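The data below hold one chain only, encoded as structure tokens and taken in the form predicted on its own.
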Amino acid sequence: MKNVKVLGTGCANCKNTVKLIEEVARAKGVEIALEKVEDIQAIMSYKIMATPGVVIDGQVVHTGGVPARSKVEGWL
């Protein structure tokens, strides 16, 4: 199982990170964590300069704007 964890304070493209990630799982039936950090101090732990940030097992994959679904597909 993936550890997925979407780094944002909750704006819509956090919103819509969250749901592209939830919705290819979905589809392809991978099981996956997935956590929703909002705290800014664990989201500066990754060095990320714009959110959304998603890290997948510890690594940051992406960084600013929601992913393109064919990414997503990718990382699962």
Second form
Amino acid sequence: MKNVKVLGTGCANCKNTVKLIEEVARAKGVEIALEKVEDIQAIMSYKIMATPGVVIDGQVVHTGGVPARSKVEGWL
Amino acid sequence: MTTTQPIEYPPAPRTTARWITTIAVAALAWVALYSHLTEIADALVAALGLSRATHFGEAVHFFLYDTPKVLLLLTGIVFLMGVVQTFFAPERTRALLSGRRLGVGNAMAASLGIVTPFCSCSAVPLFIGFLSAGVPLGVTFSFLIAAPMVNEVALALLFGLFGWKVAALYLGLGLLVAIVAGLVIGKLKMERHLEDWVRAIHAGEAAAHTGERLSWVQRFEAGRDHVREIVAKVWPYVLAGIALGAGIHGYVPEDFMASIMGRDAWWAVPAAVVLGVPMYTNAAGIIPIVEALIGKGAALGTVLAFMMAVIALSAPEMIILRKVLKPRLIATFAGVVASGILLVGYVFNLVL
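Got the form predicted on its own; could you also share the form predicted together with its partner chain?
So here's everything in the complex, that chain up top.
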């Protein structure tokens, strides 16, 4: 099971990213452990420069803006 | 507002050639429409059986002329900015700025602030990212101030409604404020007024970032997505602003505003700044109102100072920054930016 973290302080883009990942996971029937990281210090420990960021199994795969659906499909 | 639908992508990726054709056709249609706005508005007003000699007819004409004009400009500039921004990912901007000295660094940071994409919720990660890469505090502030102060939407609208001189003055003074404010904050050596955990990160290493290589098709798609995102978000404000502006234009008597917002009222500029801070709204909604107010005798500098205060000194932004800055530094930041805006207000009132 993939561990997915969405890093973001809670703006609209961050929420849309969470929703998109949930949707794609459901559509593909993939089980994921989705976690939302809102604490700014925790976010900064990943050394990203723009939110929302997406971390899969400890690896930063995306920063700054809602990722494209095709990109999310590629991750899962 | 309802939540936005996730963006649907076309099944087949478009080729560069198809994109260039689409953009060329769109540009031609854009120019054709833009150069015939008056005729179109005249024809529509006539078709409605209204006369421009009446208050209502004049208001409707204003609305029918300004709406397509503003939406065309907005779409054009936002698309261009979306494409330009793909060249300036935050990581690249940081690389360009790291190790820059004060002065040159401040000027570069202010310019990059305009073209680097980031939303206000990314202010903190950017701030820390810059500092951790060795970008001086003052240079970082020049970036952070320029980004909201010189707003692409505002620039597009000022250009369309007041001409290139006003737009250039707005751009120039906005950059000047960002550069000088950054220099002042740098000179004050306020690094110890960063929150402690930020200073701890400051000392650490920055992670190496592998940037993505983008194709032109991806850059054009970014432009299109930028238009969808921004224009979809601001068009109701634009319409509301133009409708209100049309009402003011049609019904408020000439020179009514001169007494309260005119250039002779010296206190109008600071009052506009103070009024602007607690508000948080879109440049897109304010500018059509600005146009109408100015037509009725309000001074441009006063109205612009209000607009800049609304965008650059908003309370939500301060709350976000409070997570990394101690109160003294927040206060300095607000004070320096407010002084800059006051200066811009007075200069505009003097020059124009």
